[in-house]
Structure formats: C-alpha cells, structure tokens
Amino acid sequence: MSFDAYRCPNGHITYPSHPLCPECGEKQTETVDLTEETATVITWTTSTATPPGVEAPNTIAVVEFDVEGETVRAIGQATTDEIEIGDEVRPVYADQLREPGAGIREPESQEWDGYRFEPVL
Amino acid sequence: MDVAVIGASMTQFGKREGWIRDLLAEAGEACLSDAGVAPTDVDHLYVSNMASGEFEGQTGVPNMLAHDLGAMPAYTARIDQTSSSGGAGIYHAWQSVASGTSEMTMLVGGEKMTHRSTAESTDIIASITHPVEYKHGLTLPSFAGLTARLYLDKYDAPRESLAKVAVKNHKNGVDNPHAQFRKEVDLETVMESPLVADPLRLYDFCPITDGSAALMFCPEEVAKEYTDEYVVVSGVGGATDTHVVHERDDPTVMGGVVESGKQAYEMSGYGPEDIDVAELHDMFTILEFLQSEGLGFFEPGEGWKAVEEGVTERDGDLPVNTSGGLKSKGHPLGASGVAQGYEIYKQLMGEAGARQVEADVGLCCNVGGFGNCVITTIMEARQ
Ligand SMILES: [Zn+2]
C-alpha cells in the first residue's frame, strides 16, 4: 500500500483525496506517494480515553510534508510518545491501526491499514 | 420581519431516568407553559438531536414529540448538525418565522447519552470523522489535545490558563439549578486530574449528559399578543470549516466561528464590542479561547489573557458562560445550542436569578464537530 496524497491540475496537494480540490474545485488527477518522504511534527497528543478497538494510550500527530515546495499535512498514530513539535518523522506501514468492527463504524465501509509516524533519529 | 422569542425552558441536566422522548416532552411542555401557547397553535415543531438512533435505537423523534404534546398537525423536522444541532435549530426556527411560513415555531433540543459507556459515547461522537481520522482512533477530545498543545506553544500561553476556564465555568454553574455539576473546583484539582488527551486533563472536558431545552419563536407582532417583555433574534449566522481537521491552514483558528460570527454581526448591526454576555461552546476548555478570538472579542492569541485577567468572569467586562457552560452544566449534544439560547434569553429578560448580569445584547456560539460547523446567534431584549 502506498501513502497517497492527491494533486489537482493546479498543483494543490491534499491528504486525503477529495472528489473536487478544496482550493480550486477541479478534479484531482494525480497521486503523490509520501512513503519515502519525511515530515515535520506540527502538534501531537497522547489520548488515554480511547474508543473501542483502539489501543490505549494512543499517540496521534499532525505532520507536514514538503513536496517540491508545496506543503501537505497528514494525521496519524505515532509509534512513540517520545515526540516533540518540530521533530522529523517518517511513515511506517501498519496493517491494522484499529480493530475493525469494535467501534460503531461498519467494518466494510473503510480500510483499516495505514501509516504511523516514527521519529527520524 | 423581526423574530421574537417568547418562552424558554430547560430540564435538569445530568444523568436522567427518562429516555429521549420523555426528556423532549418535559422541555416541550414547560416551554408551552412558559410562553402561554397552546400546543395546537404551534405551526412548526423542530427537534435538534444528533444521534437518538445511535444512542438508543429511536428514530422519528419529531413526529413522536408532536403527538406526545398534542401539537398535530404541526410541520415537524429533526435538525442534526452534530454538537451544533441546537444552534442549527435556532437558525431553522428563525427562518421559519422570518419567511412567513410559521406564526409559532417551537424548537426542542435533546439527547440521552448516559446509558452508554464513555468509550461508546466517544465513538458515536467520533463517527463524524473522516475515514483517515477514524481508523487512527481520532476522537473529539484528541483533536482538542492536538489544538491545545499547538495554541500553548504558538502563543506562549501557560497551561494554567486553560484550567482557569474550567475553574470559572464551574463557579458559574453553582448558581444554575439545572446544571449537572454545581460544585466549584480549584486550579490544583484541574491541573492534577487524570490525563485524557495530553496536555488536557479530565477537568478540561465537559461531561456526558442527558437533557433537553426548548425555545418558542414567533413574529414580533404576534409576540405582543402574548407578552409585554420578550427577546428578539437580531442576527444569526451559520458556516462550515474543513471536515478533515488537519487540512486547516491555521489549526488554532476556527473558520466556521469567524464566518458565522461575521454573518450574525452583519445581520444584527452589532459588533463584538456591543455584546454584553456570551455563551460559548466550551466542550473543551481550549474552545473558549478559540471562539472568544474568532468572534472578535479578543485578538488572536490573546483569549487566554482575558481569562487570566478576569475579563470573562461574571463580574468582568464580558461575562462568558454565566450558565456554567457545557463544562459544568453538561453537554447533551442536541440540547446544548438550545440551552445556550435559554441562558441568553433568561439573562436578557432579567430572569437569571443568582447568576444575573447586566445585559441588553447577548450572543451564543454553538460548535459542531471540532469546528466543522458553527452557528452564532445574537439576541437582544425588547419591551
Ligand atoms: Zn486545486
């Protein structure tokens, strides 16, 4: 699985995708794989009150990638709570971020794998 | 056409015995009685409710309420806009009267939540998130933690300033007989309560609550047939921000707050400096800062100083959350925006009892999701 951000003909990049680009309203036509990129931590939190099917504590980070001068943010679990604003992180694949079916959302309605963020030391 | 509010009610908030239909009927009946309106005179009946289906397997609540109150053949609809369902209900109720289609509109907001575990309730609320957020276990409290850390870092604000929001609102809640908690808390208690979403702790969050509230709307000319004193809806605005929270340019700015506030100010002709009292959606302490800045009461990054300096205390220049806020009053999702309206109505009518402040113009701001959709309403006293 690649870590895909999406680009419209005007160069705007978003993660996740949208049927129409939120910046300009055009269809997104390209994907940009972020798997090999690194990002900077914008902010993070460690949640101790997690919903069903989510391991506690759950550390979450908002990170920002710089792709050829255009920035794109993503959100996801961090591999550690030893994390600070400004840290450099890289994506690490996880085949199951949360137990499907334990929560309220219909398991088949979405995918459950994705990328966590690990500090680059 | 000016739209008046001629009656209001709210049930006791907290852990309640009844189910959603009981709570809605309790507030509805009290509102009819407060306004002196017969059930059969209600043209439109709106119910603000986020998730009665998910919480208790109960759907079709507006029709149920109409029959329970004997309000047939009133036109009914359920208004769901997550946590801002109540504010959205005020918008629709205003619209129904302003458009001339209804001469008497009752809005009842309610939610029954406490029979579910905290984890289940949190998950029902988190179901509003995008799949890429949901699969990582994102909850509304975790968005609050992410934003609070960024705000404190960006504006060099002390952690204690957030705790002081909780201390203030709990203090106000003591004088609200309908509040879930009527107990003061001190700074130390907040700062040492268990971590929920670092840096936020248990006392930075509102509780899970059952409750209902109601408001009665009609044209100003009709209001005069019922009462000499009433309140007018001077302005109302509604707006959305990104569904995916991390896609906002500046996560410490709630675009929906700014835009809905702008609309409400423009319609009313009032500005932030004219507001005498405000009810803000303090589902999390950090939200009180973001709204007080987004609505122009304070400059960006200065909201925390206002709390430190006591400006937003009941005896300050701009009392915020005289009701106790969601923090101590409780947050039955669909009821909260209506209960904000109830507090402003009571303040403007001079009927707020021990928590009364001097006020001719009041504002409430009701936030859905993590700022995903927002309704701002401005009301003023008339006699
Ligand atoms: Zn674009």
Given for the second form:
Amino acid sequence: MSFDAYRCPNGHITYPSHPLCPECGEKQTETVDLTEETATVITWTTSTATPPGVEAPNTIAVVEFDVEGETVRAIGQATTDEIEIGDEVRPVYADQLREPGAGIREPESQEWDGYRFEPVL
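Other form of same protein, the form predicted on its own, not the form predicted in complex with its partner chain:
Only one chain is given; partner chains and other molecules are left out.
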C-alpha cells in the first residue's frame, strides 16, 4: 500500500488530492509515494474524547514532508504521544487504524488501514 501525495504538471504537490491544484489550478496528474520519506512534526495534539472505535488517548500530528524541494503537509495519527514539534517522523503502515465494528458505518463500506507517523530514532 502506498501513501500517495498528488502532483500537478507544474510540480506542486498536495496531500490529499484535489480536483485542481490549490496553488495553480492545473489538474493533478501524478502520484508521489511518501512511504519512504521522512517528515517534520509541525504541531500535534492528544485527544482523550475520541470517536467510536478510536483508542484514547489519540495523538494526531500535522507533519511536513520535503519532496524534491516541494513542501507537502499531512495530518494523521501518531504511534505515540511522545512526540514534539520539530521531531522527525516516518509513515508506518497500520492494517487497522480504527475498530471496524464501532461507529455508524458498515465495516465493508470503507477501508480501515492506512498510515501513522512514527518517530525516527
């Protein structure tokens, strides 16, 4: 499974995808896999009041990748609450980000896997 950001013909990269590049308005035509990249923690927060199926406490981080001189920001769960602004992290695959049996959606209606951010030691 890849962790895809999206690039327009002018080289701008975003995550997640947009119908048109937010910077120049061109259609995004290429994907950039971020699974082998590292990022820097921009900010983070820990929630103790989580939605059904999400373990508490749940630490969410905004991270910034530098891909070929383009900055790409992403938001996602951290693997630990032991992170700080400026820490280096990498995406790590998780086969289950939430409990599929909890919540109001049918488990078959969506994917439950994805990526979390793990500190690089």
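Remember, predicted model here, so these are calculated numbers, not experimental data. Take the two forms, find the largest set of C-alpha atoms that superpose within 1.5 Å, and that set is the rigid core. Positions refer to the first chain, counted from 1.
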Q) If you line up the core, does residue 100 shift 2 angstroms or more at its C-alpha between the two forms? A) yes
